[in-house]
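What follows is one chain in structure tokens, specifically the form predicted on its own.
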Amino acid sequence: MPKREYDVIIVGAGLGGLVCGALLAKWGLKVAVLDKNKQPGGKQIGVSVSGFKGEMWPTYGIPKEASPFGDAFKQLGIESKLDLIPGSNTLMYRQPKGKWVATVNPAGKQEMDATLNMFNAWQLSQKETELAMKVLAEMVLMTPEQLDALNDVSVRQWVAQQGDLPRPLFSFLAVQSNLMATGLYELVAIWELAKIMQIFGGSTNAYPRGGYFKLVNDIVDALKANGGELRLKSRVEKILVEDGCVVGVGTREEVFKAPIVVSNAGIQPTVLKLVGEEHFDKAYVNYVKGIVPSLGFCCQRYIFREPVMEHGVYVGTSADSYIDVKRHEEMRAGIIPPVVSMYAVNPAHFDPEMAPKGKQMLAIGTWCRPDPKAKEIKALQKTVDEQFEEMFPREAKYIEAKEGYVGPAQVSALSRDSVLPGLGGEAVGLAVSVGYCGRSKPSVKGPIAGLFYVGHDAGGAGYLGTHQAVSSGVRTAPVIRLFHEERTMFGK
């Protein structure tokens, strides 16, 4: 086998790996990024079908005022390429008698009126409205010190401390645990949820011109401009270890030598498959196996023959549409909730170039178990189809095609390999729950010299999935740079 030598090899061209690699290349390290797919981007791989462009999953919400994307692009010297377009969004709420009520938030920062309109949709009394306002205000106004004190408190525990909350408010917090933290409210840390709500509630959320894949390409360009390499269709079969130190990686065709290997393939696949359990202490292996995964997400794309969807983002919920531990297990038995929480993004609302003139594409879906073998996915997707027609009877008549039905199986094939039963198809990754987020986030340093992790599983904090991956890339790169300089200083 031919051998190639580098300072750093990064396994996986997701956004975390690309940002990390591009920064290290900019700082003068010889970097190679290897990915098994024919396109870079990982879970944010681009979709281009019949003139429509977008993401495989409904993706939105880059804060214009404070975002890891902004930090990454600034450090890479390409901040002028970060063109973010704000747009309107609609919260759809199904009242107890079946009526769907819409709360429209115009482009820009969320105003107090939007929150009050949401409370009206919930049909809260004046007393309940005052309590709901107090509880949400407490969350978004928490100081860093207050947040830190809640690092090991779950959303369920925190909600219990607030007294008897109106059912719609409880449901809202449970749904946001699914939507924003991609977890179950019994397990998600209130630290994580409050931090995310603070960032996104106080920002102008936007969509990138050209889609997320444009951002991926911008980062790839920065990587290459600084001498870094991107090798696609190069599946890493093994991370090579000698005498307790990484020495490179092996694909089926080649060996790539490097004293530093950064895995963007997920912490569980890295430890249990790419490196191998035999190289780690048993306690560490058990720790890695026990890290709680995010929920999965299954979705589809609707093609409209006319631009009938007025807004950029649609969120549909009810007082009973969240997934908790009980419903998570019921799904395993094929029991689907009568109403599911739905999330949809209309890319052409933000950038008309994302669709042929006079048409639209809507990426829409719901949360599910992360099991690549989950058998309830088709039933969930059918429920989404039926629920959309109930929510938008006029607009549904303009759908000319439904396509792109994907779920945890496709996520696993695209990104992280399934190495444990029921896992691999996580929507964002691991470490979204109490004990594994905030200051308890898994370390970016592996217990083997020269092994590092990047991506959602380690390093990032306080952001939604994609943003947490980018945050990890920004925060992990300096740690790796320091390790490289220490090795260089001592001639290793």
Second form
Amino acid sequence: MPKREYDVIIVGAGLGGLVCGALLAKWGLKVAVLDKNKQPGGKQIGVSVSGFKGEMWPTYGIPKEASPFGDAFKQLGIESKLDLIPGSNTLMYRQPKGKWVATVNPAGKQEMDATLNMFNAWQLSQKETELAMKVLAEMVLMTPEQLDALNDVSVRQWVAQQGDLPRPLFSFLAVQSNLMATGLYELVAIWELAKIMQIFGGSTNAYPRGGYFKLVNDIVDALKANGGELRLKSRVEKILVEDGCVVGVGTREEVFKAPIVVSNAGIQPTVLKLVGEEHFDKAYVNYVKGIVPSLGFCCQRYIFREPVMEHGVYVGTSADSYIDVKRHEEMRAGIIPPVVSMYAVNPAHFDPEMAPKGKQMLAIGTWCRPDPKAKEIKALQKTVDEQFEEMFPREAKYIEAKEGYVGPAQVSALSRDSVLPGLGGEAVGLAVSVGYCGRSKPSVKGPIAGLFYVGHDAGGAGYLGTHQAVSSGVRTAPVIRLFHEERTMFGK
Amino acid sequence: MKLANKENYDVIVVGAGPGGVTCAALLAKKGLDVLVLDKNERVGGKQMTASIKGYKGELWPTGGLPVKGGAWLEAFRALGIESKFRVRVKDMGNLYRRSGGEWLRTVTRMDPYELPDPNINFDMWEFNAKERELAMQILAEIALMPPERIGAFDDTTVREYLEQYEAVPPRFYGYFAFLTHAFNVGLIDLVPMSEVIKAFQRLMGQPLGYPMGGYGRMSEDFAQVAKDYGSEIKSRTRVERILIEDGRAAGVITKDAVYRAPIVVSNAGLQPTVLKLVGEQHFDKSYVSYVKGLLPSNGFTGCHWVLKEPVLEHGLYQISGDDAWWDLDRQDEVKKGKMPADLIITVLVPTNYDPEMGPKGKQLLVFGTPCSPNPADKTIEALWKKTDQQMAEMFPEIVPVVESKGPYSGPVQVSAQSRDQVLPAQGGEACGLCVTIGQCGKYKPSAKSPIAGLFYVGFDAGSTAFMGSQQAVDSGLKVAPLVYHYHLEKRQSASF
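Condition change, the form predicted on its own to the form predicted in complex with its partner chain:
Let us now look at the entire complex, which starts with that chain.
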């Protein structure tokens, strides 16, 4: 068996792993990134079919002003490659009598008018509007110190302190917990949600020219330009540990030696499968087993023969479309809510190169349980199809093809191995809820010398999934460099 | 072994002490299916209501229930039964003896409440102007310390705190040794100052009383709430094991049944839970060593006297003196058989607060003194004898009317009623573990154990400072939301 030696091996070429690897390579470390898939990017794998390009799941929302992507590209010296295009987005709200009302946010900074329009769509009274304004303002205007104090408070607990909220506002916060924090409002920390809303509300949100996949490729190029290696179709079967220290990884054919292994494979698969329980204390294993997953996402693509979808992003909700703990349980029993929260991105709206001229592709979907064995996925996707027709009766007639129906099983195959029952198909990763985010976020430093985690599970700080992964890459890399320097200094 | 009639619960609470019943009732109110198991006849743990020759009461003197604030009141509110929080306030008698002198008597007015004048004590202690000034300075500093500063004294013992000042009068030092006993059932050499300051601040601003029907009745009220929300309380059911499956709590085993639940909340004490009910093999070595190393609080001995007629006027008496307080050196001396000249004694007169606590026209005295928590301690009988002697000496007027004496109780009885002894010299703690540096304040053991689904509730874990049962109830208030959050997490996860 040939042996290869590196300073750092990164397991998994998701955005966290790639950013971390590229930065370490740029700082002079000998880096290899290994991934089981044919393409890099993890969950943000690119889709390219008959002239259409895009993501497998609707993804949007890179702040133009400041974002982990911006940080990463700047530090890698490829800032000029990040071309962010703002677009218009539409919030669609189904009123109790079944009428869908749209609130359009034009491209650019979020305006107060849009919020007021949203309240109109909710049919709030003057008094309710005032209360809603007050509650949202409170979230958006929280100081960092106030936010920090809310690490351990769930959205539900916080809402309970705000008095008697109008039903649509309560639903909005419950829905946002699903949408933005990819969790359940009883568990998601208000810290996460408020932080997301602050960033989202205070910035110009955009889509990258060429799609997220182009960003993945840019980072891969930076990795390679700095001497790093990317090895695809290389599934790591074991992280090797000797004497309580990491010594490398083994694929089916080869051993790659390195005193530092950074796992982008998810904290649970890393501990329970790649390293193995026997190398950890019992309490740590119990802790790792108990970390709460995010929700999953299931979706499909619509191909339009004419560019009938006017906006870049569509969000569809109702006062009753959120998933809470009870609904989550009901979904397991196959009960689908009458209206689902729906999310869709139209890449060609931002970058016309993303679709053949005169055509459009819409990635659309809804939230689900993260269980790769979830049986209700088909029913959910059918609900999305039906709901789209109800929301867009005119546009639906232009759909040429519906394809790419995927859910937790495909997410898990692409990214996180399922090592615990019901887990693996998380849309973003673990750790979005009280006890697992903010200052309680799992440490990037594993309890084994030389083992680090990168990605959404560890090291990142509040904001949407992909961003937490990129942020984790940016934050973890210096910790690893320091560890590398410590080792070099002591001649180990 | 058979499976119980009803197989699955959301939560099983082991032990129905004040912490256990508070937590159980709150969770039941949240809609969880809760089972509470307790080895005793009645709920209430160390403060179980006992019936003694037609009298009701606790086995040990428990008084000083804050009327306007504190965990008990918060819990009554949280459970929606505030109207049942009925506390009667009576004045408190204070007795103090200077070395070789007479017993000096003062009264702290509780009804109506008057903030006690420190000069009364200073006079009793014969402080000169300079001593008065220093004592005032120290008392003011403690009374007015803002919450964010108190935590800084988690690592400073009461003794070290006083040693910062030059020439603290010995009587003032003795006063703090007494407070450390009274508030924390610990020793001035070990208890952190932060605990004493927190208790001092909470107690100083409000009248103190005794609950109508006794402390045990309050636990019974909480148990009733749990039942009203559909939970089961099984008395006389000793849990022998907590079941662990795949690193997670899975239920409990009693002598003749298995009850399953994915969450077990133990009110049986941290050490018995880890070392006996779960078993060391399920924990990391460092955790087992940590648990074994936790220091117990002091114990308490209690005696009951029934008087033919009501003689004592007040509800509660606190007795101390120049030679009454204990520290580590004095405790060592007592172990060797050298009894101090006087004892710290607390006397509770339940019938003065609530005449229903005994037959009409008679008076029940429950009194006692701190002691070692060791059920095997040989000095307990000597302490009982000394307590009886001192009672007769302090209150000669009661001697002719004593109708009966006993039962006497100490660490053996405390342990039998509450904490199983699993380590030498432990089990008979008056309030639980963790009153010393490294075990309270920010170092208080976590209520979340290293095993998923296993939580602790009660004095040992999850709460911050205050006196025994207040701290247990506070733990119940704080642990219930943690447990509920875990329950929600598990409901989300399919593996549940």
